[in-house]
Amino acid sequence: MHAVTELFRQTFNEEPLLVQSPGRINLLGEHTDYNEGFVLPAAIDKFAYVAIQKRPDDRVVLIASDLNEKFETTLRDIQPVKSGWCNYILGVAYQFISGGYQLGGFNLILSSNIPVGAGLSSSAAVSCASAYAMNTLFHCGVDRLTLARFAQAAEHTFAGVQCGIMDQFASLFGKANHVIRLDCRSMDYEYVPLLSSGYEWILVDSGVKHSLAASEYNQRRSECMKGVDRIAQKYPYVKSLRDASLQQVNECLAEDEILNRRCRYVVEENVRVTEACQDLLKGDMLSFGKKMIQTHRGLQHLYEVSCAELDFLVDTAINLHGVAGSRMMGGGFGGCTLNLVEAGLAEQFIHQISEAYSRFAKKEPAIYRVKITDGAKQLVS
């Protein structure tokens, strides 16, 4: 925070407005958001920071301090560019302008301590921080849900990723020591307290980098849509997998094994999220941890978005003392596993999982111990 503020002062010789927006973990509900289902995300204490201030002209000057890169354009010339990080900011600005909001030119410096490619939604944090900052700086009066939609639209139109809204919602609506039970159809949500003081959330980064723009992510989305179309031929009220039952999936997709597996996973995952909320309310973290493992097996065998490194990390973790649950997290094909570990055994877990993975993958995994925090907000530098 202080570094990006000082760089802004040195570069532009003025005081910036400073905003932070967090990354997120998703406890359960993977790949259900774009199927209008339920998700259970939480904001974490790793952030994208945006320092911003108005310019006297219509120019837009963007600096990524971590990459030592700079990009300039004008408000009227905003369009997708080749440099990936710019698109998450430019796409948001385009949404404001398209919505009739009066933006002026601005200087913006971005910095982030969210690991890229780890499945912690670093891109959503950048777009949400940018949206919150522009909204505050130019007094647009946009509510948080609309900001989340602006950030999501930026990913769709400028970054080329047909993501759901979970990541952006978590980054803007996060609440310390709570998870969000979000209905991705109605956007109704409730905060569920985390009564898990005896446990820690520990992320183990496989070091396998993935891009959600890769064809596999969009292919899974397409497969789910095809499954819905098939089911709707017999059950017209089924508009998304949110409406489908397991019986309908097996009945209507019996002759297409791939579509059956994809849709079966999503339907089962929606049920798990609902049941898992009751576990959290009771403080039954052992039962919750079992559902995490079930989710991983579904992602591994039915949705087929895991990889050998993630499977190894989960298989190893669930056989270690003090681990209640473990699963891959994020879009898939790399990134982190999320582990629910007894607090007193966290150091032992980190040592054992690191040693085992080093032997398996011939490289040290990055480990992140995270806490559940609040969503995007303005900071005082």
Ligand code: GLA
Second form
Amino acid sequence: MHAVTELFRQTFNEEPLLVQSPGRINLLGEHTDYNEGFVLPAAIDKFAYVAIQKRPDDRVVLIASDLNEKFETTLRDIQPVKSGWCNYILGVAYQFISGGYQLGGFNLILSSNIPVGAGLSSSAAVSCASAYAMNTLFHCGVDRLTLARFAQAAEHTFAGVQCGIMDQFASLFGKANHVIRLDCRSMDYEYVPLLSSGYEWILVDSGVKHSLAASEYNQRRSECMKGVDRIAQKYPYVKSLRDASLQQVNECLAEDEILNRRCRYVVEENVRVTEACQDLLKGDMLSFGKKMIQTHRGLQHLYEVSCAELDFLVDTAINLHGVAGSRMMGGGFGGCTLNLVEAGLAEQFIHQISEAYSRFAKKEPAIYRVKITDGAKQLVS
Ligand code: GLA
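Having seen the form predicted on its own, I'd like the form predicted together with the ligand now, please.
The complete assembly is shown below, putting the previous chain first.
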């Protein structure tokens, strides 16, 4: 029996409904989702677990078992609160309620083995697990895409981060051994098989959690919007950076160095993702890896969301034997690098990168060797 189920039985003396929703990696396409571009995420075998059951009243009782914290409110009084983890659950409940769905009171226990602040979308996994669980428990009949939108809206309105849809989509739509090629404008997606036989995706955690990450993230988003406004003055059909060419960026943003850099990165990254999909389909991991390095340089110098620790990890990795590609992953300002490493040299890579980083940062990096897995589902508890 799952530990969360066990705890639920002990605490509430009832049998819960149990849901898991995964974290994600993103192979390529960073900061493109909120610019209506392309992304290449995949769900990983690290999960947020939610055990839930109805209550006879309208109370909402939330427990984070890993933190030993409890929070209580009523359905009527749901609003953003100070404590971080509650917002990802309350924000989702709020979406159901304002969408006209009939929720009743519930008890919920949350547990997760996705490292927090590592850029693996631990918060999206909590929102998605909660959304999936509420949907199932109260028979709301909401489809997966709408659940992803509820989870994204929770992040916007209750956690204050104007994130794109990538993380929530990956957590709900993941498929074992496949990456998702998602068009964040049309929401069309396809599963691309990961033919990277002979290679392994290895995450190296810088251990850095930048307190400015959320505000810098929102700032990047608004810089992109400003860039679009300027370009649209001359080219009205440009509705997002998805529609813009490099030439238009250079022409319309010649006077503004910062906006130019931000927009140039996004336009280039969209092209890279499209080309990289071909690499994946051919199993040409060397070409894919080169694009990862180009992405890192773009995030470092143009989008400016990297940090010294991430740059050190990438610069070190690409000089090690058997490394095809390396880059910072996720929103930036800390978290993990994603490394594409020849499988036979994985152990050696881990040893060498750990040693180098320990010398540099005076702390040993956590290493995650992940498997690509399915999206959110109910478990037999
Ligand atoms: C965070 C956001 C995503 C996406 C990435 C950057 O993970 O939640 O929507 O924008 O950053 O690619």
